[in-house]
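This document opens with one chain alone, in structure tokens, the form predicted on its own.
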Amino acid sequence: MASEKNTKTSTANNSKGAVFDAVVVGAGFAGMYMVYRLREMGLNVVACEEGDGVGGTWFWNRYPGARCDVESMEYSYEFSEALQQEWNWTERFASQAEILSYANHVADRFDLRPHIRFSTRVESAHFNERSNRWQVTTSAGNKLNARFCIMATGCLSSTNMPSIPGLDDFAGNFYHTGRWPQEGVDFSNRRVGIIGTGSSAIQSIPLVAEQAKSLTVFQRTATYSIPARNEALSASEIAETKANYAQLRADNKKQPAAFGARFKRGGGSALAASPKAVQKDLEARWELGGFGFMAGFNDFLLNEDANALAAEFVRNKIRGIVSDKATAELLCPDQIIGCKRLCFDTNYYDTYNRDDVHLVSVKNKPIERVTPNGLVTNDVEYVFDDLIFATGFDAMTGSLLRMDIRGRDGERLQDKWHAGPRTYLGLNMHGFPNLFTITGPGSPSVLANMVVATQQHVNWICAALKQMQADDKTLIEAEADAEDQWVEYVNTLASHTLYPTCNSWYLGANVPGKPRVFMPHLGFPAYVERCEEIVSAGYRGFAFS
């Protein structure tokens, strides 16, 4: 695999475009690490990033209260011991601003910016079968020519904006939490409406309510939320973690979601335990906060009767916090707990005890239209100065499908995935040689610590490229049978759990018209074992040529 680094064609535009060994799409945590590793291998690499800075989802999601739900000292890179030791997180759950600061520190510390083209959106990537190379075009009018095309587009980067008639007629301002203005928004003395009660809404509602003249929340489906119990990290906590980082990282990789080794995990069935023991365990975990809430018994996500115990516990907590009984019942979810990603909050339910905060259910009577003055539902017009759309993302596939990606014989990715995404290991696809998807559908992705998952994928890709170099191979491509078997395997895994039982964004249910397919692979350790097993078997299921 000869590098084209420092050659004239690597920087000059010709009829085929600037020539590189690899084009990376995205400069979030995955894209930055991919650039770092490829450069380390001596390859000539360029990354294209739509934003004007690094950070990916943490660059765009600047809404009030934006915060990670994985503990900060675990939601971080492990490839550099010096980086682990020198960076000091300040809170248990890092804020968006702190995570973005960390991303910028990484970009500067490892001198990654010269390899990144900012404010550059990739519009198309076409595989040329005569040259065995990818032809990439960008919003800046650039043409890039690369042997490898690596999608580091993120799982939660393509915003889902609902199609509501009349939005363009609204006289006020409207915002999406996933594309929040960098300069921030002042809601003082403003009448604000927010649509959605998912994670971004749950984080932002308490802060917007403190500032706004009034806040009206439009809820289609109630969401389970657990207290975050966020707090400042003490110097002793930081020092202890840093002294034992290697062991913590190793222990985390044995966990189902690649984090939470410090959770006190229980065992056995909730149905076999006494009701008093179950309630005691849930109460302790509610006070602790975070993802450990569901870790007390092993059947909470396997058995509906066991799950109902945890669900009713949370509903009773909501009823005990929210003063108005009707509002409390509207906030009580009626679905399985955990089949959608759990949310974590600071004073979310308490916010509904404010006189200037109102909850409107649009479950049975959807929002009809936006007017110049506000919006209408159930023939009632609500008047607002500002509207916030906390309506989430076209998760896992959205950013990929919004590009014009074409493989062999001009096959469009949109056509290949018309009935749902199909990959092998979430890394590669039949018909799209030398194209990799970091944390793509069919891998643990959003059901794992994303920083750990991205590093595992980047390391796998780099090892595959080194193997190609050693064997003097040009192309790597998933075999059709292997891809079919993998898709079936991922869905079979999910079918043994309660995950597919509700309309979550794991299945694409939040996007009208999107195929309902459970996209993530359940279980990080088992996934890594399969990846390693496939490599040991000579990259079984991949064709090299």
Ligand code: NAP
Second form
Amino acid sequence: MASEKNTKTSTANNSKGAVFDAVVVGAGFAGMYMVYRLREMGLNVVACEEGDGVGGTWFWNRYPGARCDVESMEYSYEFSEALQQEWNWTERFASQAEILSYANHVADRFDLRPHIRFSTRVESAHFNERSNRWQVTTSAGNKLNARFCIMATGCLSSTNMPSIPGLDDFAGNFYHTGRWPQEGVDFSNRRVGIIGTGSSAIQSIPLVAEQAKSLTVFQRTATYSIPARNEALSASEIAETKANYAQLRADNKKQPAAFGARFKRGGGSALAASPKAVQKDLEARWELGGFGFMAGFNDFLLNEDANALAAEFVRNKIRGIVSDKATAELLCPDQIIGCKRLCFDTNYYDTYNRDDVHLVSVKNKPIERVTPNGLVTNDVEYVFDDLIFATGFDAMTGSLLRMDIRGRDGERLQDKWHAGPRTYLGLNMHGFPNLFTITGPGSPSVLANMVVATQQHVNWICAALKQMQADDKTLIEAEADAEDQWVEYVNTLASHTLYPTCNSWYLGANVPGKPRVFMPHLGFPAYVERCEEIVSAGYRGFAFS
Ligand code: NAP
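Other form of same protein, the form predicted together with the ligand, not the form predicted on its own:
Next comes the full complex, this chain leading.
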């Protein structure tokens, strides 16, 4: 495998379009690092990005209060020591604006922009068996032709807009948190309705409530939320982390979700501990805030009785914060805690103590329709100037399936995945040679620190490509058996936990008609070990030709 052309921007053209070694789809954290590494390998690479800037998730999700729940100094690239030493995060949990500045800084510092075509959506990617190359078409009407096609499309980038009748007739403005206007939105003096109570809603509700004339929250499923306890980072904390960055990164990779090595982790079962000890532990973790909340005992996500202890603890907190008893009870979730992604907030429950904030449950009666003035549920019309859809994403598979991707024999990805996603390692698929999915379904992806997970995948792909170069191979493709076994293994891992018991987006349960399959691989360290072991065994399960 030799590079077709080793220049930054210019490419040869043939009847099949501009010729590249690799097309990368997306210029978020995964796409940017992929471009950086492929260029370093001397390959001619182009990235197509739908947005007019880099940053992916952090480009689109500009809703009020958007910030990352993984600590800023851990949610960052480690590939460049100079980068991690020079960049200064200001808060424990970085805001969307700061993460986007970081993404822009990375793009500039490593001169990535000349490789990225902005405002360019990939519409299709077809494998041509005669040339053994991918033919890609874009929304800009361009054709690209490449040996490798790498999907860096993100796991939470395809928005989930519920199809509620009447939306087109709404006289006010409506927004989805995942496609927030770049110029921001002023809700002053506006009556606002928000649908959803997931992470995006929980972050935005307190801030929208502060600005709007009134805010009504439509809740289908109550959510467990833990205080984030965001705070400014001190100069000494930053210096200490930077002095030991390599160690922190290494320690994080041994953690189940590739972050939080600094959490104090407990051992044993919550059921084996005294009720007093469990309460004390949860109380201390509630005060600390963040993802460490459920790290005190190892069976919170394995055993329903253990889980009930943590769930009741949070419900009691809600009852203690929200003064109106009926509202507090509506806000108390009744499902397994942690089964849906845990949320982290600043003043979420307190916000319901405001006179201008109202909670409406749509658990038993869905939102019936949108009217020109607002929306109707439970036979009541609620009147609004603006509506916010905090209704989440067609996670993990949505962005891939919205493209027309076809492998060998013209097999459509939509057909291959009709009963749920099938991959080998979440990286590649049988029938789709030389196509890679960064943090694809079947890998830890959304259950891990995404920046760590994307770097691990990019590094794995680059090592495989180097091996192909060394062995003079053209194609890499997962074998059917290996893929079948992997899908079964990923499902089995989840079946030993409480994760499949609720209607989460991990299972695709939030999107009507989506097959119910637990998509991510549980446990980052075990996954990495499997990847490395497969490489050591001569890329077992992959065919090279
Ligand atoms: P989400 O967690 O899927 O929440 C969507 C909300 O909308 C849910 O409350 C859902 O109710 C509701 N909903 C959807 N369709 C509805 C309908 N037709 N009628 C009424 N309610 C409806 O989406 P998200 O809040 O955007 O978060 C998605 C993921 O993105 C998070 O889990 C997290 O991984 C990531 N995220 C991270 C951060 C962060 O790091 N701080 C922030 C935001 C997002 P049901 O629960 O009943 O389905």
